[in-house]
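Take a look at this single chain in structure tokens; it is the form predicted alone.
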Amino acid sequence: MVARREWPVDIHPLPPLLHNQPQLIAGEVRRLAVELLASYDAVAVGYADCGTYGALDAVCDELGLKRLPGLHCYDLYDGEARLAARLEAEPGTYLLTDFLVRSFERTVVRELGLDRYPELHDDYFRHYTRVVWLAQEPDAELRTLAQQVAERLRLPLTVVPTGTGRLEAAMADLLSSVISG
């Protein structure tokens, strides 16, 4: 998205699987976003509040900064109010992204210890009732792999293509506001 809209960016990523601890996500973006601010003139956090409960608003207070709108990334590829009415219908509702579909074994499985305590499936699972994937680029392969996690959590898979466009949308506003103010 960044190469194809040319827009004039540098990424500085942080691990994915801080989604599974989200009470280090804003620890951390601070510590990047003070080194980065030591070598640009803006720096923008490409984070919604993936579970900070608010503590990722307040380092963007402290430091000035912008982030991506939204509770989660959920909201940035379903839209806020398609999502909310999905999860309302359906509470247990268990969500993946492309992302998820393809790194299931390793963010899940192993992060939750259920390749050595599969046991633990029901403790984790069992309130779950489907599994949704808000599919951005949806192929054979990532279908193949999201049903792959559906029958491992015992759950139907409803797909829901979503394609990138409310986050390319969102990044766009996000770039805008940081470059012109």
Contents of the next structure:
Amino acid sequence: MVARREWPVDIHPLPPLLHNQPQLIAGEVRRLAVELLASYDAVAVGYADCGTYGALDAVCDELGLKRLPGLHCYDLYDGEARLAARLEAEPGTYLLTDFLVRSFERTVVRELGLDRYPELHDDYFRHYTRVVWLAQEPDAELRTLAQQVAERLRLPLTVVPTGTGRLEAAMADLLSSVISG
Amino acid sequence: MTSSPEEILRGLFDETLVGNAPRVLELTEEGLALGMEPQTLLFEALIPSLEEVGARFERGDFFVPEMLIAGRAMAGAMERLRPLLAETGVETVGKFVMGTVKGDVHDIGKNLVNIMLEGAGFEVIDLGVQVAPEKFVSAIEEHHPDIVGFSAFLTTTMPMFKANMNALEKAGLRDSVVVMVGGAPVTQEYADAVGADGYAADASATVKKAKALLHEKRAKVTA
Ligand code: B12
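Return one more block: the form predicted together with the partner chain, after the form predicted alone shown previously.
What follows is the entire complex, opening with the chain shown before.
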């Protein structure tokens, strides 16, 4: 996206698995941002609140940074209101993104210990009724993988093609506010 | 194989810590066969072990799966001990109605809290997940608990605490029951803002806080 839009931006990622320990996100963002502020004109944060429950906003305020909008990553694909409606309609919804579909074994199965303790399956997923894949760039391979994930969770799969338009718009807004501000 | 009571207690502690449920059950049976009191097994091995699990989780040495398998091991032993504890005629510390709020299906934390409350002598009535305000109200009317607990994990479901409080007020139940709230996103400030009586960050803190709140409540009634 950055390359296609020719944005003058370098991306410095943090490990996605931090999402499973969201209490560490704000500190890690702070550490990296302080480091980058020394060598860049501007730094923006490519996270939503992501389970930091306001701690990330405190870091942004402290360092004068801006972040992507939303409560979590899923909002950036589906839109906050649409996603909230989806979860309200069926609270037992388990969400997937392309990233989660591709990395499911590592980011979910292994992290939740389901590889070592398959008997925990029901402790985690007893109350879930469906899997909703927010499909950004669905292709045949991802479709097969998403189906496999749903089968592994023993839940029906709904595919919601979201594209990456909302994320791209949010990124564009973030960049223009950082560059103009 | 015969073990000494000390060996049983140490074994129970260690095997609960690593979540070896079958072994925990075996050791529980062995202890009982040796004539050990159910309370001894509970207070000198099982509960301290789950407290250690909580401490390791806090420190980041344990993650959710380790916590869950330890909780399962302890729950297995509790199944065995529950009828015996009831027989000994020890009075329950208090009655606790617990549920995850409407719209939320995260329940791991709540379930762990329940195990610890039960271990500490509370009678726990678990309403499960996605519990609507009306359901809390009718459960309170039915069971007359000392404490009701609301658990929430999503930013979008935390506002249900306030909705539950309003429902209790409307039903005229607010003064008859102590309200505790918890869950990963909840803080003491948030608990204060919704008008809850207590908040706790983890399962052992919940037990302590619940006991303290009950003590206060009973002191008020007798005063
Ligand atoms: C395990 C987990 C899951 C499991 C839940 C399984 C289950 N049956 O509960 C699964 C994988 C299924 C899941 C699903 C989802 N999850 Co989730 N999940 C987590 C995770 C990693 C751990 C939560 C947990 O169980 N912790 C372990 C327990 C022991 O700790 P605890 O919950 O804090 O409980 C303790 C205390 O809070 C307290 N306590 C708890 N309840 C109560 C009640 C009272 C009265 C008291 C006094 C105390 C108390 O005592 C407990 C024991 O010590 C967190 C991230 C994190 N590390 O917090 C995300 C997290 C909570 N999930 C999140 C999200 C977004 C989701 C999903 C939407 C993701 C998706 N892909 O669909 C769905 C939710 C669907 C839904 N409709 O609810 C976000 C929430 C973000 C937000 N802003 O709202 C988090 C923060 C992850 C993140 N960084 O984005 N999740």
